[in-house]
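Given as structure tokens, the chain that follows is alone and in the form predicted on its own.
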Amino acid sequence: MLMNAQAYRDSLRAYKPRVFINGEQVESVADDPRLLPGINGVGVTYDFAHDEAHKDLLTAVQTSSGRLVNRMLHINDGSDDLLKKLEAVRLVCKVSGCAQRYLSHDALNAIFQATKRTDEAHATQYHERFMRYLYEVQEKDLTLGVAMTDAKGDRSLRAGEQPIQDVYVHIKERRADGLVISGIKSIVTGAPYMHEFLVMPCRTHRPEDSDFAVCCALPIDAEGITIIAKPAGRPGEEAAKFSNKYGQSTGVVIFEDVFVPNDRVFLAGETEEGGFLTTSYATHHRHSCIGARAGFGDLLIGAGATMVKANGLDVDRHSHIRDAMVDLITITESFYACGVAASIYCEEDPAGNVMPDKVYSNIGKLLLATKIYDMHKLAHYVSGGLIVALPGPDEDHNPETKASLDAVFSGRADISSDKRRDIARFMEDLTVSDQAGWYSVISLHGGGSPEAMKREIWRNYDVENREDLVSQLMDRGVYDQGQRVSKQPGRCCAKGCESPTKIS
């Protein structure tokens, strides 16, 4: 069953999670206006699955079951699936800023791989359990929150060395019918309006810290779970031309003696496979992040071009504006191109799904993480200072000031002052507000810090192949003092080298 956005919102009423926002307990997640922009963002992934123009991207047939499922819950079969997922994420994020649900996809694909690997190494039955869970999630068309980033405590200490064990989620008790877990996950995207949480380890643990290598699924309202969240976007703010409708809440999720039945346990102490799960998820997620931030880049490019016109400038005559717009386009499309390359050069995993190329995925994510501030700077450059100088919306209808402000907001004769004002506030919302800061930080650290991406690039890039290339050139004499020295045919060329004829 494929839900639409309204059905998704209604489905949240069946859950009674313990959620706090700004010190107040939320009575109904589905009806709290502080969370509506986040619910709207996820809702885009549901509605587009029914839209004739988009459902080829937002739906897929799950090969193992033959079911039509939402793309955000699909286990990828090949390169085409990865390309469509990348395009789907860009599509929904150019509408919503960040549609959030692609994290469900990334976690499901990583757990699919890790459970298969764990079964083969330890003769467990995790993969069969997971497949039953996967089909249930796909059938109900659920949205899953990824509870991965532990609080971590003192970063210089490993999990088992922490004076407060709950800074990492861990197995507190092993029972015949399941596990009891406790601990804190500090950054959970969209936490209040998920259906379930996928609890996953956030790093590789040592064998002596096996209780921290746990992966399981829990309904959002399981007994013992508390969510402390931020509002999503800027709900109710008239000046927030974008984020009053679309935004994202993040939450701290506290697990206090939470029972997990065996059929929802997918890893329970297998540290090596837990490390594999962490890095596999990171690759899938960084690939998705590329599509997400390309969608955000589309918003900046569109807003920038509209602002340029409203200001009465012409990119064909004002080359400095054109150059800034081209730079913004180049940044956006260059990291997106890495996502395309990662899709095309994917690797088939022994579990049966495909993994985006690790090097291209991490390069693309590193580019967007470090260039997000340049994207904002370029958007500011082409927009001018009006985006931070204009008065608030309370003045828009003030008869004492409206006439003067209309003159301030006027630009090109064919563009109304109201439109110039609105696009300026739209750009302010995307690049100057607290939500703009959120987009920057989530781009920098979401899916891991830039340092983590650099490690993955270095670890997976075939440097030895390049070393061998140079060694072969040196053996052939090509590299010796910058000239070819062998005349033996086939050694450096088909005929052998001759001294150049002197030109008189």
Ligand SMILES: Cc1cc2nc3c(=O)[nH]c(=O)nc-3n(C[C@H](O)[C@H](O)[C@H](O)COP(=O)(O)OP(=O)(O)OC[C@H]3O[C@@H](n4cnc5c(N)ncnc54)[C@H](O)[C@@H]3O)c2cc1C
Given for the second form:
Amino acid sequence: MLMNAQAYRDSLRAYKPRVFINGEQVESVADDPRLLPGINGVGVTYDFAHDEAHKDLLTAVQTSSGRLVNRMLHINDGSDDLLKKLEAVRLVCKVSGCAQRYLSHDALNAIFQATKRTDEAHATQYHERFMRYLYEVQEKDLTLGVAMTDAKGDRSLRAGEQPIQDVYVHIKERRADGLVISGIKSIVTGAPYMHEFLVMPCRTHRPEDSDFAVCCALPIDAEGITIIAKPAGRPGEEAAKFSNKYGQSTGVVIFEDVFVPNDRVFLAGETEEGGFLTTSYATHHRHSCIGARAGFGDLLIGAGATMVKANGLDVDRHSHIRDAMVDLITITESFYACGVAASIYCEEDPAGNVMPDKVYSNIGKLLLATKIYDMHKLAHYVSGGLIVALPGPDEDHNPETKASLDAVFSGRADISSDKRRDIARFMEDLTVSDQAGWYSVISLHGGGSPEAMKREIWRNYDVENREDLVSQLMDRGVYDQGQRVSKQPGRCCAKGCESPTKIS
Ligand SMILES: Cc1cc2nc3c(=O)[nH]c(=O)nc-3n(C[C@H](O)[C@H](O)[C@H](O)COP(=O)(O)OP(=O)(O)OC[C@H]3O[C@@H](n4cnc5c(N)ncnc54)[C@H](O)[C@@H]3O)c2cc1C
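Moving on from the form predicted on its own, kindly provide the form predicted together with the named molecule as a structure.
So here's everything in the complex, that chain up top.
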């Protein structure tokens, strides 16, 4: 059953998670206005699955069951699925800023692969268990939060060396019927308004730290879970033209002696496969991040072009403004193109699904992580200072000042000062406010910090192949092709080394 946004919001009422925001306990997640922009963002992925114009992108058939499911819960069969997922993520994020639910997709695909691999190496039965869980999630059309990034404590120490064990989520007790886990995951997107959490390791652990290699699923109101969350977006702020409607909450999630029944355990101590799970999740997720931030690029391009018009300028007549707009487009579409390439050059996993190409996924994510600051700069460049100088909305209705402000803030004759004010506030919201900072930091660190991408690019790029190429070109045989037979003194010729003729 595919829910719509309203049904998703209502479905949250069946859960009673322990959530705190700004020191207060939240009574009802579905009804708390501080979380509504986040719920609205996830809601887009539900509504678009019913929309004639978008349902081809937002739904997919799960081949193994023949059931129609939301794209955000689908296991990818081929490059077409990856392209559609990429486009779907861009679509929902250009409407909502960040629709958050693509993390569910990324984790499900990675666990699908890791459970198969673990079973083959250790004769466990995780994959079958996971498939039952997957079908349940798809059938109920749930949204799953990804609880991967541990608090990590002192970054120079490994998990087992930390003075406080809880900085990494770990298995505290193994029982016949399941596990007991404890510890803290420090950043979980949309934590309060998820249905379930997927707990996963955030790094490869050493065999002696096997208790930290744990993957499992838990409803967000499981006993022992506490979520300390931030409001989503800028709820209730009239000036926040975009983020009073759409935003993202993040939560610190504390697990205190939480019992996980066996049927929800997908990894319990297999460190090597835990490492594989972390990197395969990272690849799927970085590929999705490309779509998400391209959606944000669409918002900036649209807002930039509108602001330029409201200022009375014509892009075709002012080359410096056009250059800035073209730079913004080039950045957005160049990292998006990496996402397209990663979809097309995907690799088949032995588990039966496909992975986006690792090099292109990581390059795309690295580009967006570092270029996000340039994107903001370009948007500021074309907009002018009004985006920070504009008085707040209370002044819009002040009879003492309204007339003067209207006159001063009008731009082009056919665009009212109200409209120019609105687009300036929209731009401020996206590129100047604390939400703008949020978009920068999620781009930089979400899905892993730049160094993690650089390591993956270097690890997976076939440098040896390029070395072979050059060594072949440097071989004498190349010169045999008859095109470049060197006659320089002291250089090889087609026959091998030839002493230059001595001129006496
Ligand atoms: C808005 C937002 C949403 C997110 N959502 C989720 C989510 O839903 N689920 C989830 O699991 N995670 C989520 N993340 C977490 C994200 O994956 C992490 O932020 C990222 O992996 C970096 O980890 P960190 O924040 O702990 O930073 P750190 O690991 O502390 O990194 C800070 C800097 O130190 C460097 N560094 C760290 N350790 C070392 C070391 N040992 N040696 C050398 N250098 C080091 C890093 O390269 C980086 O430059 C989210 C992050 C953001 C910002």
